[in-house]
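A single chain comes next, written as C-alpha cells; it is the form predicted alone.
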Amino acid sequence: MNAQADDADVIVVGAGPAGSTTAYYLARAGLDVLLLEKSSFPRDKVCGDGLTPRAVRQLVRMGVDTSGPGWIRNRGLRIIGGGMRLHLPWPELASYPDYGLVRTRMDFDHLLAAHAEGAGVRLHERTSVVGPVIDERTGRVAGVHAKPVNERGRAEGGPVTYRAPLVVAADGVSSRLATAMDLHKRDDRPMGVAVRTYFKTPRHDDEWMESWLELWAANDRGGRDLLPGYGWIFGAGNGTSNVGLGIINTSKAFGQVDYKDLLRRWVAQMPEEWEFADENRVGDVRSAALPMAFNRQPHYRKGLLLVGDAGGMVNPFNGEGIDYAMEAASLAASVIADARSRVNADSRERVLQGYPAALKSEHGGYFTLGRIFVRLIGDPRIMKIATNHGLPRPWLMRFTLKLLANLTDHRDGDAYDRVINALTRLAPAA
C-alpha cells in the first residue's frame, strides 16, 4: 500500500533525543515533517538518565520547561576511587548552564517527541521501517519502506511506503537505513557497552551525579584489572536510583566479563542503608551497544543523513550520547532548511554534502582525542596510575571534569579551557 497522504518534506526515522530533536527543528523552519517511531510512548531506553550543562543546553534552546515535576537537578559530579571521594560542581560558564539534570528515558523520550509533535511533525507510533526508498533513476533515498507492529513489534496489517525527498535515520546503533545505504560500522573506532538497572532507595533525591572509578575483573593471571569505564548511581527523584557502569572495548577484558554479573558484584559492596537490594530492584537488569567517536561515517549519502547512535556520536570520554545527538539534530535540521532554499538540485545536494563537514569541524577533534583517552586507560595500568594519582590533586580533577564533559568556553575562558580548545584545535578530526 503507498500512503501518499503522508508524503513530506522530510521524514526522520526513530523518535528518540536525536530524531525528536531533529524533527522539532525542522518544523520551526517550515518544513512538513514525518516521524516515525518502532515502538509507543512511553517506552524505555538503557541509559544512565544524566544529562550533563552540554545536554541542558539544548533543552534549553528548544524551550523545554525543565523546572517542573520530574526534573531532577543536580550541582556536580562526585567521583570515588583510590581510596577518595570528591565533588566537582558543574563549571560556570558562558557558554552552558551551571547545572546538570537527571530525567529517566521512559518520560523523557515522550516529552520530546510531545514537544515535537507542538511544532507541527507528525508522529507515527508503532510504525517499523525496513529500509529506504531508492530512486532507480538517481539511486538517492526517496523515502521509506515501513510496516505497523503491536506492542510486541509483530507486524499487523500490510507493508506502507512513505516518500521524501530527504531522510534522517535516527534509528540508533544498527540503523537498517544506513546498513543498506552501505554506511558501515568502522572497526577503528571505540564501542562501549552500558549495563544498568534502578533501585528503590532513601539516595533518590541525590544532588549531585556519583561516579565510581574502580570496576575490577579476574584476569587470565588469576588477579584482577581494573577496567577502563565507571560506575555510576544518579538518583532519579521517584524513589529510584539509576545504578549502572559503562565499559570501554579497549581492555582485553571486554567481551570477555559478564557485565550483567560485574554490575551485581559491583552493587553488593554498597553499604547496606542505601538498600542496593534484589529485593529493591524495579525492573530487569539490561544493557546496550555505545558507538563512539563517529563510528559510522560518512553522515550523509544521496538524500539520508545520520543523527545520534546511527552514526557514533557518543563521546568517547564519558559515554554522553544525549547531547552529541541533540547537536547534530539541530545541525542537520540547519543543513536541510539551507538545502531546502536552494533552487536546483546540484545547489541543494552541495549543501547536504556540507552535512559531515560540519560535524567534524565540530566535534571530530575532540572525538580524536577521546579515541587516544580510551586507548590509554584500556591498560589498567595506567587506568591505575590515574585513578590513585588523580585524585589526589583537586585541580587536576577540574581539569579532567572539564576536558571530559567538553565543557568550556570558547572566548574569555579559564587556562583549562584555552588548553582543552587548543587540543581540540591542534587533533586531526575523527
Ligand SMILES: Cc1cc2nc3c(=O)[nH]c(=O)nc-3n(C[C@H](O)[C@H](O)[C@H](O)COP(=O)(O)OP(=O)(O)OC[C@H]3O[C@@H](n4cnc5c(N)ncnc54)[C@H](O)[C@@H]3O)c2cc1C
The other form holds:
Amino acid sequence: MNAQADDADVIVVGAGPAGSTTAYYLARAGLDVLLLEKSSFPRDKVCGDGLTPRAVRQLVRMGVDTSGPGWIRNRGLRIIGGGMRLHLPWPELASYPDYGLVRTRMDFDHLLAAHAEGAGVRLHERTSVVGPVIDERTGRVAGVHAKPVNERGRAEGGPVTYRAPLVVAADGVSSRLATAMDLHKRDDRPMGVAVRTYFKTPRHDDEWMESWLELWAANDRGGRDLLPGYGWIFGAGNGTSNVGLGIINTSKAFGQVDYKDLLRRWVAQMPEEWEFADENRVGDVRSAALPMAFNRQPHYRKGLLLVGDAGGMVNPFNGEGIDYAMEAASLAASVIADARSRVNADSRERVLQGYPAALKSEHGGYFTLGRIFVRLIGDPRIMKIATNHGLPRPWLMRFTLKLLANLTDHRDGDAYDRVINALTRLAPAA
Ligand SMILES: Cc1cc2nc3c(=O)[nH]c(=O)nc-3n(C[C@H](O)[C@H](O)[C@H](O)COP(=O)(O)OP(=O)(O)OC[C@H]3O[C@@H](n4cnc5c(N)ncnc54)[C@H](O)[C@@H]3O)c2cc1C
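Output the structure of the form predicted in complex with the ligand; the preceding block shows the form predicted alone.
First the chain shown before, then all remaining chains and molecules of the complex.
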C-alpha cells in the first residue's frame, strides 16, 4: 500500500525549464505547488545550451539575473556553409533583447529550480513519478504515484502518492505521464536527434553562436564527404565549448547512421588551434531526441496539462526548445490560475480546455511553416541551392535569421517582420 504524502493545488512533474518555470508562475499566483524531479541537482541534460533573445526575454520576465558570472552573452549567429562565414547580429527589436546567452544545462536547470523554490515552490528531488492517480468516478487525473530513488535512479523506499486536482506533465520527451493518459507521439510531425559533447578550447568565450550548414569530413580515399545534418559550436564561457550536430527525420540518413561517429569525423577536420582533440574532451558524447512542432496533442486532457518536450514543443526551424518550454509554462500557469478562480467544475474545465487552443494560436501557424521548412531542407539538392544562393545575399540571410529564430516585432516592425507575421497568420495552426 502506498504511503500518503503531501497534497497540493498543483503537482508539476519534472524540473527542467518547462517544469521549474510553470511551478514558479503558479507559486507567484499564490498556489501551493509541488515540483517532483527524479534526479538531484546539479544534473546534466543533453542540450546545446544556447539561448536566443526569445529565451532571454523569458528569463528577464521571470526576474532571473543573467548579468553575473557563468552567463556568456552572444551578439548573433555566425553561419558557416558554401565556403562562406557570415556574421548575423541578432535583430534590433522592441520586443526582444539584442543578445543571446549560453549557460550549461548543469547550471541552468539548477538555477531555475532554485528560482522556483525562492517563489515558494516545494521541490522534491529524487522522486520518480511512475504514473497518474486516476479518480475512478470522473476518470480525471487526481495526483501521481511516485517512488523515491537514489543517485542512480534505483528505488529507495516504498511508493508514495501525491494528490492534487491538476497535474502538469513537464517530464520531457518520453513523458511517461502523457503516455499513461493515452497521449501519444504523432508520426506526422518532425523529430530530430542530436548529439553533443564539450571540449576545452580557447574558443570558449566566442561572442557568436556558430552554426554549420554543411558538415565535411575527410574520407579514406583522400577526398572529402558531405555528412548529413547540421552542426553547432557554442562557447560556454567556462573554458569549454558545446559542440554538436543534429539530423531531422525528413533526412534520408535519419536512423541510418552512427551519430557519434559523424560528430567524431566532423570534429576531426577542424583547425588544430581550436584544440578539439580527444584529450580535451570533457564528459561523454551523448545524444537525445528533439520532439518538434507539437508532436504530442492535445496538450490538455482530464486534469493533465503538457508543457515543453512532453508536448513536443521544439521549434522545427532551429531546434530551440528551452524558450518554447518556458513560454508554454507561463501560458499553462495563467490558464490554471484562471481556472481556479471559477467556482463551478464545468466553468473550470472550459478554461483548461482553452490551453491547447491558446498554444496553437501562439505558435501553431509558425510551427506549420517550420514543418514545410524541414521537408524542404531534408532534400540535399534544395539545401545546396539555399546555401549557394542564400548565403551570398546578406539581406536574404537577415530575413532568414528572423524567420528561423522567430524574432519579429508585431507592431511597427520592418518589411521582413510584416512578411513573416503574415505568413505565420496565414498558415493553418495545426
Ligand atoms: C543535443 C540537443 C541539443 C539541444 N540544443 C538546444 C539549444 O541549444 N537550445 C534550446 O533552446 N534547446 C535545445 N535543445 C532542446 C532542449 O534541450 C529541450 O527542448 C528542453 O530541455 C525541454 O525542456 P523540458 O523542461 O520540457 O524537458 P527536459 O529538459 O527534458 O526536463 C524534463 C525533466 O523531467 C524529469 N523527469 C523525467 N521523467 C520524470 C519522472 N518520471 N519523474 C520525475 N521527473 C522526471 C527529468 O529528469 C528532467 O529534469 C536541444 C536538445 C538536444 C537533444
